[in-house]
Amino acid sequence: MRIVVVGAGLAGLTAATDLAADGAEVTVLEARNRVGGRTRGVEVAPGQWADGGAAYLGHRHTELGSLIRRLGLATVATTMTGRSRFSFGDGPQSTDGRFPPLNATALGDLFDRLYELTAAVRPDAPWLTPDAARLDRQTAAGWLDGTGVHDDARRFFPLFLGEMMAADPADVSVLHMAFYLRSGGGIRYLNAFAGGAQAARVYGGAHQLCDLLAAKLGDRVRLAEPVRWIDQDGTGVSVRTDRAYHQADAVVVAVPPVLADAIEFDPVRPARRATAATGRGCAIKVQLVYPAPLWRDHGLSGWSVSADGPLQSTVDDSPPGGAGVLTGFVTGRQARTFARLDDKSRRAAVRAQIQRLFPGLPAPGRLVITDWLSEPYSRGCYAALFGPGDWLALGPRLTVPHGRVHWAGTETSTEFFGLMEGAIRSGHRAAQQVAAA
């Protein structure tokens, strides 16, 4: 059996590995000059790496944990020892723990409402959630406007949604917000370091996962071959790239929905993978590199949350015993604004903010920006954002094959949607579908 896999991210390489192990003749076609999809390694010092893309994992990410062990990799705990820094317009301040210096009752009220929403959603089929049509029509911003919550909750909500989903509240439906939080293990789990979804990182960088999977597949992985056209009939499939035609018995398309819709299909698919409301995950990551984690000498954890940007949060991603790495996140509406700046202006804005947040630190020796909004073969990160109407329009067909064409990618997984775990699970599921067909 001949299989073509479109996309060499975690989902595509997982599907290709499973199919090859079952004896299929597999070809993986990747548009970029590298494998990894929305993982990307940033070398912060010789032999020391940070994650410019997907990074964190927790104990519930069982398929990811199994893959890490199978590839002979290890994990390192996310360090959170020391005080946090917060800036909400009144000047930066330090606090113990991660709770922001805002009205605790107001934030408690906000999270009570979010818990109620997430508890009601059907994670296996969000479009079948009670009152799904109403929840899918309304944006998260519209929902917040109707709650009457305290101003402090309004200030915090975009920061929270940016951290969790790389989304502005105006870009996602209430149904998608509730589903995403439920799919990832719930608010407490998603938002937690120790014991939660951000408890650890892959030692040496998550990009190694795809590098090692691709190395095992060898010359079956072909880079710089963006797929333009997929034609199928009763006997097989033809896949056209800029460089070649590939014949197969089946295809697994493992790219984000908007990129899947850029491929021409014959016969035409009965439904698209995205709508006009489907948005890009708005995330830009910034690595600030120091000789060592110098903030620890000041009793700080490196964790910060800021309402005045451009970095809305920072975290200590330093490799053990090596360079000091503060990873900053620019998300949501702030990311779109930041992406429009020239490189010099971006760097100046980041350095000025870090000087305000961490006045005891010297200037970083290096500053690396990974702009996922501008990546043509990602179209955003962490994942596509389902806007008003998307779940009812797209959800029922996310994993339904189009003849000999099957679908993978974290956006097709109702388990850990948007995370590396979701991508891997989708790859296993797609491979099983192909084998069954």
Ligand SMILES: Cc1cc2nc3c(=O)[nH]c(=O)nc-3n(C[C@H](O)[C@H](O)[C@H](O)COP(=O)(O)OP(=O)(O)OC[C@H]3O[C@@H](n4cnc5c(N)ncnc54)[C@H](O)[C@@H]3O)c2cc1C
Contents of the next structure:
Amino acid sequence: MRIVVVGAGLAGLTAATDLAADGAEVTVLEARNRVGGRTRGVEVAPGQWADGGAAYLGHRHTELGSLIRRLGLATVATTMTGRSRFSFGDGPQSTDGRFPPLNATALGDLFDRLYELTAAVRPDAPWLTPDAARLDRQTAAGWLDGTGVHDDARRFFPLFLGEMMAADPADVSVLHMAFYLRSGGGIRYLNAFAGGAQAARVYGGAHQLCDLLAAKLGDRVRLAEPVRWIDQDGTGVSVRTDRAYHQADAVVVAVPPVLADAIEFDPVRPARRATAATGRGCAIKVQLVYPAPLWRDHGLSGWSVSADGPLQSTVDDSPPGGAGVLTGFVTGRQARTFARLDDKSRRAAVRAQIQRLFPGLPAPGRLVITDWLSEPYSRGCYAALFGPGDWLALGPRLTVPHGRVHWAGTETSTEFFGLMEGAIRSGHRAAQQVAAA
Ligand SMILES: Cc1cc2nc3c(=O)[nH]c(=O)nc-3n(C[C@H](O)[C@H](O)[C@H](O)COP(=O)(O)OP(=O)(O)OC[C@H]3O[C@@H](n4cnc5c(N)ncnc54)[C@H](O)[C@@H]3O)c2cc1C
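Let's compare: the form predicted alone is above, so bring in the form predicted together with the ligand.
Expanding to the full complex; the earlier chain stays at the top.
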């Protein structure tokens, strides 16, 4: 059986690996001149790597954990000891632990409401959630307005959603927000470092997962071959790229939904993969590199949250025994504004903020910016954002094949949607679907 896999991210490479192990003749077509998609290594010092894309994982990411072990890679625990820094417009403050210096009752009230929404959603089929149509119509911003919560909760909510989903409250439906939080293991798990979804990173960088999977597939992976057109009939499928036609018995399309819709299909698909309301998560990562994790000498964990940006949060991503790396996140609307700045202004804004937040730190030796908004082959970082109406329109068809064309990618997984774990699970599911067909 000849199979073409479109996209050499974690989903596509997982599907290709499974299918090749089953004896299929596999070709992986990748648009970029690298594999890995939304994983990407950043060399912060000679031989020391940080993650410009996906980084964190937890013990519930069982498929990812088993892939890490199978590839002979290791994980390193995320360090989170010491005081946190917060800035909510009235000057930076330190606190013990990660709880922000805001009205605790107000935040408790906000999270009680979020827990209630999250508990009610049907994670395997969000469109079948009781009252799904109403929850799918309303944006998270509209929902917040209707709650009448305290101002401190209103200040904190966009930062929380930015960190969790790289989204603004206006970008996502309430149903998508509740589903995403539930699909990732619940609010507590998703938000936690020790024992949660950010407990560890891949030692040496998550990009190695795709590099190693692709190395095993060898010349079956073809780079710089964006797929433009997929034509099928009763006898087979023809996949056209800028360079060649590839004939196959079946195809797995493992790209984000908006990019799947950029491919022409003949015959035309009965339904699109995205709608006009489907947005893209907007994330820019900034790595600030020091000779060592100097903030630890000041009793600080490196964790910070700021309402005044551009970095909304920072976390200690230092490789063990090596350079000090603070990773900053710019997400949602802040990311769109930051992306419009020229490189000099971006760097100046980051340096000025870090000086305010961590006055004891010297200037970083290096500053590496990974701007996912300017990546034409991602369009949704961390992931696609389902806007009003999307779950009801798109959900029931996410994994339904179009003839010989099957779908993978983290956005097709109702388990750990938007995460590496979801991407891997979707790759296994698509490979099984092809084999069964
Ligand atoms: C900044 C950032 C931080 C993140 N943090 C985390 C984290 O801490 N933990 C976590 O678990 N996840 C995280 N994620 C999400 C995670 O990276 C993704 O869920 C996962 O990598 C998606 O894998 P995928 O294979 O579904 O898609 P992708 O990685 O997007 O792979 C799709 C591939 O298809 C290619 N492609 C697109 N169009 C075409 C075409 N027409 N023809 C051929 N090829 C095409 C693309 O170039 C790409 O290589 C983060 C993502 C970002 C960007």
